[in-house]
Amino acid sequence: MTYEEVIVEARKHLGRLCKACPVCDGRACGNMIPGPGSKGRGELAVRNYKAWQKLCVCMDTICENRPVDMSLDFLGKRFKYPIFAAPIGAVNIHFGDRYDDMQYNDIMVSACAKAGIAAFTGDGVLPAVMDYATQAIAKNGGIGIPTIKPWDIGTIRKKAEFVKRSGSFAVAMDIDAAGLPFLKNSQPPAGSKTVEELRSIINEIGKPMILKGIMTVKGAEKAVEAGASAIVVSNHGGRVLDQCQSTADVLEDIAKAVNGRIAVLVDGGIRSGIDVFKALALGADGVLICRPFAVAAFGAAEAGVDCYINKLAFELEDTMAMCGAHSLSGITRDMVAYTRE
């Protein structure tokens, strides 16, 4: 099965919001929440994709022939490429309704455990969405990454017992969840955390962190003086602010102010290999992508998720070896420029 005919089988199971198209850029799904789309205008998600578009690879073949290794150590962790699966919540409501939040996150840590990468798993108002998600996460051996939004500070704890017991590597946040229009005012109630209340939930957990949510360099120092060991620079595809920035226009200056103190994941708008590409030689150390997944999950379950790993991770060997990059270690800032067009 090719890629291709996962998007047009899932068309057959997609709900009417999203269009499953060929790229996945932003412009037919708009301003669609509930929906794939963005929040106001609905010109950041596309604004995340044109922004890898602008960045060009730097092709380099008079190097030596070697094989490539796309593998990336992680939170003490082995993965065979530095890309995850982005979390998903309330997938019903946003993709359709083939799938409810358990049976997509179980699909989705098993797809990329054997892959031999990591899902992030969504969380949901409804306990039994972190609970199915972690058991999962458990199944696979701890191979999953589960994200708590950023409630009040009792059902954070409630949580974490769910995040305890299965197992995982890493647990994550994505911070800036509360702007998400589907949770403004709700119960449980959800909202920003200081670095003293994010220090006191990362020690209470005793997982190693990631904070997804960072668009600034000041965001980035505050997650580093909490005590994270990770940051995802994420607009949250566009769906919880209006008119921000890029990420990938952020990306290369908070990975600087970083400096290897922390990890540093990036997502929005990637969709192929060489844009992971691109997002490494800015200074990830990997990437999260979305919506693609969610197509492939829906389009053919988990042989489909299996299927856009391994365009991803062709796309990146390929890109590599003409970039004269044999691991990602040998990715660098002067393999990408800007085009003047």
Ligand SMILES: Cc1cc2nc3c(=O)[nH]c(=O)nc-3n(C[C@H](O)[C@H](O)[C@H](O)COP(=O)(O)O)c2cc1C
The other form holds:
Amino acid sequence: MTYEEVIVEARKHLGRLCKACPVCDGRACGNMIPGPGSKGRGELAVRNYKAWQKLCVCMDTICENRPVDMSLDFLGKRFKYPIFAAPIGAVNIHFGDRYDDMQYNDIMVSACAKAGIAAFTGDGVLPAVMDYATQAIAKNGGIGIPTIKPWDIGTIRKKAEFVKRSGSFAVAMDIDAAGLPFLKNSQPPAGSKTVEELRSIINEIGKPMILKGIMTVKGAEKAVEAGASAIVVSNHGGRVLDQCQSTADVLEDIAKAVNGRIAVLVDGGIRSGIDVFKALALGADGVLICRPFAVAAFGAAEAGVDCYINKLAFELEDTMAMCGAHSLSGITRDMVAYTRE
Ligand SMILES: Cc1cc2nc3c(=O)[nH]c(=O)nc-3n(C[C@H](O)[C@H](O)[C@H](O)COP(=O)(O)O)c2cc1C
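With the form predicted alone already on screen, would you show the form predicted together with the named molecule?
All chains and molecules follow, beginning with the one already shown.
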């Protein structure tokens, strides 16, 4: 099965909101929320995608001819590729009825773990979402990252109990989620957290914390101060605040400022293994990809997800070999350049 075939199959199962476009560039879904679109004018997912396309890779094949190692050491675990499936919440509302959050997380966690990578799982208002997601992670030997929304502390504590039981190697919080239209004035309440609040949450949960939704150097410094083990440079795919910069535009400065103190992941418009290479060249340790993974799962469940992972790996391997990088640490800034077009 090719990824093109997976996309064709997905179109039969997706609702009317996602078109499973040949390239998932944010144009067709625009500002559709509910749906996989972006908030406000609906242009930020497009900006995220376009920003990676402005970067070119710099070919250099005068180098040793030996196999490429794409493995990533991250928070005490070794992964086959520097790629994670990003979290999705309320998948049926945004993509269609084929799966609820429980079924979706089950497919993603298991398919990713089998392929040697890990999936972040989404959170929902219903406690069952975190319960099932963490059960899926437990079944897969702790290879998966439950992502808790920035609820009030009482709700976070309840979710953290599920997380602790899952044996997950890490936990995440999408600290930017309060901007989601459906979380405004929701019950339980969700909202921003101070450095002190985050520090005590991180201590209480007792697992490496990945803070997702960092878009400034200042935000990254606060994440380090709070005791996070990693950040995800992310604008939530354009779903929490309109007219932000693209993640590709802010990544380099943030990665430089963090300077290896904690790990830096990035998401937003990364679609191919070549885009993954570009993100690593700008200083990321790894990437998250969201919407195309959902399309892959809607097309062919675990087989679709596996097919997309193989496609990404093939493209990354090819790009590394053609640019003379034999390991992830061999991917350097001079291997990408902005086009003058
Ligand atoms: C329908 C939908 C639901 C999402 N739900 C969550 C969520 O529950 N938690 C979260 O941290 N991010 C969520 N995200 C954001 C993604 O994890 C990711 O940060 C974003 O989509 C950027 O990646 P992409 O451009 O590859 O889609 C969601 C995104 C979409 C499109």
